[in-house]
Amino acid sequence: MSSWLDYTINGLIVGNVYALVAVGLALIFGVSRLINFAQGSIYLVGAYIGWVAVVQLHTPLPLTIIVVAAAAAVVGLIIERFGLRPLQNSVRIAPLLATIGISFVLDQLVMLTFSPNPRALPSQLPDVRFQVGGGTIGPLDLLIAGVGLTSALLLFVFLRYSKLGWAVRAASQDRDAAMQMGVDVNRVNQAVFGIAAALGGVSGMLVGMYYNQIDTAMSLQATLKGVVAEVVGGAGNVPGAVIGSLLLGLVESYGVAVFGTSYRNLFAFLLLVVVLVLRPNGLFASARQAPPEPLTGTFIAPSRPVRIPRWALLAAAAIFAVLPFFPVSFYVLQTLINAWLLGMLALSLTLVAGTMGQVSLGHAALLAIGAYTSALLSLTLSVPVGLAVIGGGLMSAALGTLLISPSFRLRGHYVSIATLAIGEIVSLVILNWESVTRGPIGISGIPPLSLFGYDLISPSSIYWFSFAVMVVLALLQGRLLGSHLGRSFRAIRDDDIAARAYGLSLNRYKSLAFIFGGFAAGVSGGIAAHLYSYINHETFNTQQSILALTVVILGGLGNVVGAIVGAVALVGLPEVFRIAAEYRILIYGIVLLLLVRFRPQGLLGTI
């Protein structure tokens, strides 16, 4: 009984930390209708500022909290002023993508400044435990609870009794009406981002002290947990975010008690998917609250796509096809092989996100399904590699569509959140299903690529194989987009209400898009598995999903040729400047920000 009380206390304490992140996200969503994926990066910044203050400057704990909150607030103000405010009149998806790019930039700046090595962050409090009933509680637990309760009280007073707080509430209820009544919405945004960033920074520092460790990879999980807690409670609902955070903390803690530590995150994302499917507005949303708005007519920046003559495309394909006959280095061929694999993933995502309008942030899960299926078929059933790769594509198409189908009824940013959660669930299932996937050990000894009984071992043969597969997939997708199916996909993307009025079945066409896209992604994952010869649950992660999205935006959403051009550009450019290899992710983030700001239609335009 005492252990369960300990798990309850632990869940409530962790829930308090989640609440600091989730409340900030709820404030921002309430005013800007934006899921701020950079909130976890501010959490990371706060953790490292706390480390500098405690370890390097030896500041007392109260001063450390003030310094972290103030510094994080400044970061939040900079993000709002220079990263998001210029996008106020842009397409609706632009601010969401900008926060993803900002998170890339902040994470990499922290890593380059402090190195990726974990660091200990002492709590500066006595290491004692107090008996409470059958459980125990420590000074740091009380501090976290006190910070959470104090922050909630101060936020309540601010929103209830200050003029700026009234303006925040007015803008969250009806932004346009607030502007007409003279509310300075830009000032409101600044205040909200400053408060949210301060709360996020303090939560990062407290988590570092609670676990006595910080590292540069902690931002993504913080963002995901904050988003889960906010959506469970109700997006934009501050009290709901607090209750959702406590509920999430308890669910995780009890899940760990019953199933083990490796299941902690799995329960969090399962809770998110269940809430999104059954009650998309959140458990504590008002019954009168309107459903999430679609991105109808505002998803893609209007543009005239660049028309490339057919002879130019044929010439480019011929040049790349004969490239191995020339004296090029193995490194160049390997770089282009990576570009062709990324191009297959980009073809999949540009169909789903660009043509269909379903922004998937968990697309790497389709890679993982294809890779594991192909590897297991070839290893355990001795299926020829070529057939195993096709099997991986079919399994990714079928299983991926089945897993993502609950998100078909969602709208707006909730689609992105759902696909992100499903991607994380796939990764966690791979980690814990040891009897099939071999768990954290992964699968090794995967046979090399082969075709008709001949092993493809030389760089040139692997290059030709991957290039040919990508070209075939691109031709098939181009044919698809020129058919009535492609026109139906674009009709649903541009106005799903009008498409439904014309008799189009939204779920059916979304399923078809994910089936075609899932097959291309699964084939790419299968080829990658046989190239790597070893895969595990971390081989295909969320970072690859974001990279694929950057490629698609770079080339032009819905543009088949643009997806391939974007893949070559984004893989090739960092390789041209080899000295910048360690800045690769930073380059990706900056490219995404510049594209969203100055050319949201991409290099070749959207279709």
The other form holds:
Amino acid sequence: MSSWLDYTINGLIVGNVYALVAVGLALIFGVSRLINFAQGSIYLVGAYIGWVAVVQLHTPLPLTIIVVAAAAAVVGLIIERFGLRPLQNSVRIAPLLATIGISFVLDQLVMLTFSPNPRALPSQLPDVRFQVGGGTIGPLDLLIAGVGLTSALLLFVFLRYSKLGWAVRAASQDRDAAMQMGVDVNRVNQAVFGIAAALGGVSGMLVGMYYNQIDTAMSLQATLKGVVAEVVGGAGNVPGAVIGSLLLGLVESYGVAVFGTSYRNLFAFLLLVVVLVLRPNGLFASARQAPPEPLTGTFIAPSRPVRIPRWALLAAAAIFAVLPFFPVSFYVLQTLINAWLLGMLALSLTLVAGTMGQVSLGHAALLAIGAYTSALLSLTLSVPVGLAVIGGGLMSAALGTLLISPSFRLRGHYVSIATLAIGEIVSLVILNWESVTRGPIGISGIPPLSLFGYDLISPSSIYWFSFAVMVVLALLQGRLLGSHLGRSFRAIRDDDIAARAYGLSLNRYKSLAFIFGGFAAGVSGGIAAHLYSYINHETFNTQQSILALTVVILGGLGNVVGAIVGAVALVGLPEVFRIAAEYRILIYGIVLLLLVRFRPQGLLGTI
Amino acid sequence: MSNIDRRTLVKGSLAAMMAGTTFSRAALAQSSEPILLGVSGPLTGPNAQYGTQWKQGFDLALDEITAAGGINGRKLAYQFEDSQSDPRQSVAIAQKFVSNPAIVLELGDFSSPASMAASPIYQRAGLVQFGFTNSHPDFTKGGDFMWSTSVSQADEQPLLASYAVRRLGLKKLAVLHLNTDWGRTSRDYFVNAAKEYGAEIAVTEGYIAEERDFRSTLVRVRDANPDGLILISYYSDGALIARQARQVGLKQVICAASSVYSPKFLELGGEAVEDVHVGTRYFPEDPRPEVQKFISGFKKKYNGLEPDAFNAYAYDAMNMAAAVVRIGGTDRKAIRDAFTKVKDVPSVIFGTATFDVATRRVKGAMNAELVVRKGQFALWDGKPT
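I have the form predicted alone already, so could you send the form predicted in complex with the partner chain?
Everything in the complex follows now, all chains and molecules, and the chain you saw is the first one.
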């Protein structure tokens, strides 16, 4: 019995840590309806500024906190002013992409300044431990709890009773109306970003002290857990975020207690999916609250797509088709093979996210399902590779649609978060379901691609094969979009109530989109498995999902040619910047930001 | 013959002709140009720290090789391509390396997915992929161009088990391991060896690399009531576990695998890692000349910095590469054959390294039983802690 008390206390302690990030995320979401993917990076920056203050300047703790808060707030203001404000009249999805780009840039700057080696960040509090249950807690636990609760309380009071707080809430309810009533929305945004960033920075520092360890990989994890906690509590709801964090900590801790450590995150993400399905506005959303997303499709604004004449497309396809006859290096061919594989994934995502409006952040899971199915079919059942790849596509279509179906009733950002969680769940199931997937050892010795008994081994033959598959999928998708199906998809995206009024069954059309998209992604994963010969649970990770979304937005949502152009650009750019060595991801992030800034509707425009 | 095959043949012969002209040009420049090795590894992304440690080890070894006159008068150099430990990038890098005739040998990658995805390309092109941190049991099964000096876990884990069970007298163990291919393989070898030596395994817990909070895991460990904790961890997670174990009041003996052997483990763990036992392959006061040369050289080059396990792996790997190139010259196939001929290369990890031609790995890692005393790694004096 005493163990359960310990699990409860441990859950609350960790929840406490998550709360610091979640509160900042909730604040920003509350005002700008934006999941700030850069919040984890501000947390990282805060941790390193804290390190400089403590280790180099030997500042006392109160001063350290003030220094970190101020510096992080400045970073937040810069992000708001130069990263997000220029985008406020563009597509709703553009700021989301901008925060991803900003997080790349910030993480890389920290890594380049401080080296990627982890550092110790010593706590400045006395090392006394209080016995609680079977374990102990220290003063830092109390300080973190204090900071979390106080900031939530202060924010609550600020939002409810101060004039600027009213302005913040007004702006979050209806930005245009607030502007008409004379609220300076920019100032509100500034205030919110400053506060959220200060909080994020301080929390990064405190968590760094808590573990006596800071490193550049902490940013993405912080964002992931913070987003989960925030949504569980009700996006945009500050006290809800604190309670959601504690709940998340408890669920993880009990999950470890019952099933073991390797199941921990599985429970975190299952909690999220269950909450989203049962109470899409979070556990603590009040009934009076305005719907979290606008009813009509302003999330993805239509724009005028760039029309590419048919002859130009044919010419481009012909050039790429004959490319291996020219003396291009295998390296270029391999890079393009990667682009075609990513292109298939992007075709899938641009259909689901662009045409259908279901912005998925867990698309790598479809790759993984396709890859594992194809690899296992060919290895254990000796299915010919060509058929196994198709089997991978079919499995991905079926399983992917089944997994996503509970979240069909969700809208806007909530779809993204649900798919993010489902993606993580798939990866964790692959890690833990050892009898089938071989767990962390992974699957090795996957046979190479072959077609009708001929092995496709040379780079040129793999190039032609993947290019042909991608072109066929693209043509099919183009055909699909030109039919009544494409019109129905877009109708649902643009106004689901009107679409329903016209008799369209939302679930059926969403299923169709995911079936087609799942197939394309599964085929891409299957080909990758045979190309690499070895896969494990890390081969298709969250970064892949984020990359795919970046490709799709860059190319233009729903735009088939755009998806392929985007894939070539985003596989190609990091390779082109190879000469810049450690700086290449930084440059990539900056280029991404500039593209979002000057072409938010994507290179070829949304269709 | 299929269409595809004929095209490939035409293209292949074209490529061969072009390669031929490049080779003859390379031959002209032979005396002045350095001999080039390709390195595929993480310089950015989540594993970036290990890539920077590789570089430190490589650079030290290259300084020594150059000072000793290079390879038959030619310098040895490497071209480091950042893969972020991502299989998509490591395969592109593999094509880049195999189609660059100047590159005679490839080192890396870091993670198994990245390394083993590139193996088929190196194997088909006939360029040796020398993976010096690739402990995945299937890595060298990728083909006869895959060679590894990574300490086989079949070798290392019984040594650790012997330290914990026979020397420290632990009877009931809790094993915490990274849930990766490395951690999982290591755990299995460890558990088998520990049982053979007569210990009981009370509980094993696998955790993912991003994990930071181990308090609930440690409650499980406490409830299993072990008399020792075994950490199959890297230094950053190892330090986290040790700290949290002490914070929740676990006082059991902690015994860790050699991968925590790093000054960072001491820095990040602080007082909590005091008395932690570590089975390693070398230690600072080791009288072996290759160890003394490595440690003093490293401290001199990097302003007093203590080298860690990954520095040592990289340093050894570069020395091995130099030894192989000395025998095999600059022909890729001759270099592959040289791996079967190279004998007794001085090595920090192995003492002297000779490949087992059947497994393409090196056996017989050295063993040192260390313990953290007063914030420093020291040879264990046999006293119980």
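Values in this document were obtained by computation on a predicted structure and should not be read as measured data. So that the term is clear: the rigid core is the largest set of C-alpha atoms that superpose within 1.5 Å between two forms. Numbering follows the first chain given and starts at 1.
Core-superposed comparison between these two forms: the Cα of Gly558 travels less than 2 Å. The two forms, fitted on the rigid core, differ between these two forms by 2 Å or more at the CA of Ile195.
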